[in-house]
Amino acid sequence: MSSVLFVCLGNICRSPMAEAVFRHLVSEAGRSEEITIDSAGIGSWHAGEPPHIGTRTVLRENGIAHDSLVCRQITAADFAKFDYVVCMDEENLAALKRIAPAGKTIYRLLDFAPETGEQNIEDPYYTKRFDHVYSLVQAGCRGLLRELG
């Protein structure tokens, strides 16, 4: 059994997108019983809300279920609960390292997709480039699934 928590700034765009995409890929691989998946934000601004309309739209256009997603803030317990804490960019990484227990490894999603030539997934809340972000999230999630074996 493995567990993965995707994290971005507010859990409204990138991390719920990654949660939905990864959940879809894991289901397609017949591994839903083996891998626990969730997402959270560093901040609490959007807690209790559904993901951003741009995220919901790009997921719907790509046939990815997302109706059960609700934004939440990361908690101290998450660091113990999840084997993989996976963030979206350098800013998220720095923030998570400040609050994570000593020795906890934090990954960036694109660590699992070196073929993209990128390390950070931009925040479409500001850039509005949801399709581009989706393609990077898809690549990272595929790589992460390979990593999990």
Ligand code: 4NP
Contents of the next structure:
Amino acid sequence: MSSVLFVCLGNICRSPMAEAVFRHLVSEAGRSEEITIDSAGIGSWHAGEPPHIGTRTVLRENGIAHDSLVCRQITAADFAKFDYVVCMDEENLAALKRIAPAGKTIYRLLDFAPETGEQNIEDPYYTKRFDHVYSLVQAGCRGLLRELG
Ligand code: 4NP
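Instead of the form predicted on its own shown above, give the structure for the form predicted together with this ligand, please.
First the chain shown before, then all remaining chains and molecules of the complex.
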């Protein structure tokens, strides 16, 4: 058994996209029973809302379900509950390190996709490049699934 929590700033663009993509890949691999998957935001501004229309659109275009996704804020309990806390960029990483228990490793999704040559996934809430973000999220999620063996 393992567990993965994807985290971004708002939990309406990048981390719900990663949750949906990873859920899809894990299901295709027949491993849904073994891997717990969720996402959360550092901020609470959008709690209770569905993902951003840009994220819903790119997921729908790629045949990936997103109906069950509801925005929530990360809690202290999440650091104990999830083996892998996986964020999107260096700002998320710095914010999470401030609130995580000492010794907890925090990952960035592109740690698992060195072939992209990138470390951070830009925020499409501002850049609007949802297709570009989707391709990076796909690469990271594929690498993460390999990491989980
Ligand atoms: P996300 O994008 O972190 O990828 O979900 C954002 C969504 C909302 C806000 C910032 C980033 N916001 O400031 O409301």
